[in-house]
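One chain is shown next in structure tokens, namely the form predicted alone.
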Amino acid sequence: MRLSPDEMIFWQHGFVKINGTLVFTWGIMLLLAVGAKLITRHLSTDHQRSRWQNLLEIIVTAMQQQISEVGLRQPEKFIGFLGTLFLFVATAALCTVIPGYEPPTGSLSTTAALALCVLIAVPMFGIQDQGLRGYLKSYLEPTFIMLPFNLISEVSRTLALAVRLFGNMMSGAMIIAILLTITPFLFPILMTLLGLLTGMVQAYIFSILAAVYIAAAMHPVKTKAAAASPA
């Protein structure tokens, strides 16, 4: 029993080597793009449009609406890298029907990149939101006493998203295989409906909280604003 796709080995020379954590990555990448060029290629700006560009405006709609309730103006500006970040993460999830396939999300590396990312994510949208100056003065507040507290808990927040993400897509994926050695039956199916969901639940919970973090970085301009606009 596997416990990280790091340990599905495809090929290696020397210290070289291509896991299933990297193989089912790119792969997933590759379905994504492939899939995003065929879904949008199509796409009419008239009046007269297909039923399915329908639904795919009504999706973007959705996730538009949500990343403004978080807080972000200018949803759009966003839903690029954070509907990525959702996207992945639930194809990962539900590619675990295909027989031989482990999702690379069960790999801490997988999970520690994507946190990075939303590391990498969270100053360069606070920067351009509030200019280099503004954002490194967040910092320092209330006070400049808080500035390691402040530093620290950017990294620890990075680490957490990671954490948690690896934690519970390796323990659905875990119970799965466990259950499929005891009764390879019915409970190994019911296991997977259920991981497919706590899939898409863990792709949600991911995305707002990236979303969060990038709404907490340009939270001091909001504030000035409402300080300065009419009761």
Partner chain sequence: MLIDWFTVGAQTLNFLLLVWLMQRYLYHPVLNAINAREKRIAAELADAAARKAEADKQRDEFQHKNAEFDKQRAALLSKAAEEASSERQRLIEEARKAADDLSAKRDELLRNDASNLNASIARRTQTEVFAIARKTLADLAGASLEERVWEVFVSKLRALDDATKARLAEAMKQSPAPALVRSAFEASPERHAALQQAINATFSADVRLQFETAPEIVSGIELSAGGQKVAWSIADYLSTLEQGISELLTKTKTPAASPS
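Show the other one: the form predicted together with its partner chain, since we just had the form predicted alone.
There are no partners or other molecules in what follows, just the one chain.
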């Protein structure tokens, strides 16, 4: 039994290989990019606009609103990174309704890659906001004794991000696979529905946590408390 789509290997040349994770990810990328391109090809600034444009506008403005609710003052600056995180994870979860598809987020490699991106993005935005010195100083808050704990927290929360998403997505796919062998009719459908819900929740959690970490890096004192990681 496969734990992750990493094990679906289509082509391999030594260290370099093309596995299921990469293929499904490219599929999702193609879907998102082509869809966005098609819809935004005839954007209207009038009062009259297409339903697809309305959908996109709802999604984008909702994400903007969420980002600003977390405490980031210029949502346009972060929507590229945080919004794409959400869209990728959510699309990966939604596509589980397609037979034969396995979510790339069910691979620890993918979730680790995303968590690494967050790990790098947080200090980048922090330094951009308050300078290298100011950002590094935030690790000494409230006292220098806290420095090791702050560093551990930085690493552990990244790990938690990766493992949480992987665990949820992998388990969803796994449960469906197991159930299909036991009760092949109605029950897997219900579990698929539950999996869709879990996927959306995970997408929300992942991107909102990234937003919170970035916000904490930008306003260390004010938002540190909010950075406590959920279950």
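These numbers were taken from a predicted model, which means no experiment stands behind them. Positions refer to the first chain, counted from 1. The term rigid core refers to the maximal set of C-alpha atoms that superpose within 1.5 Å between the two forms.
Positional change of residue 201 between these two forms stays under 2 Å at the C-alpha, relative to the superposed core. With the core superposed, residue 74 shows a C-alpha displacement below 2 Å between these two forms. Relative to the superposed core, residue 108 shifts its CA atom by less than 2 Å between these two forms.
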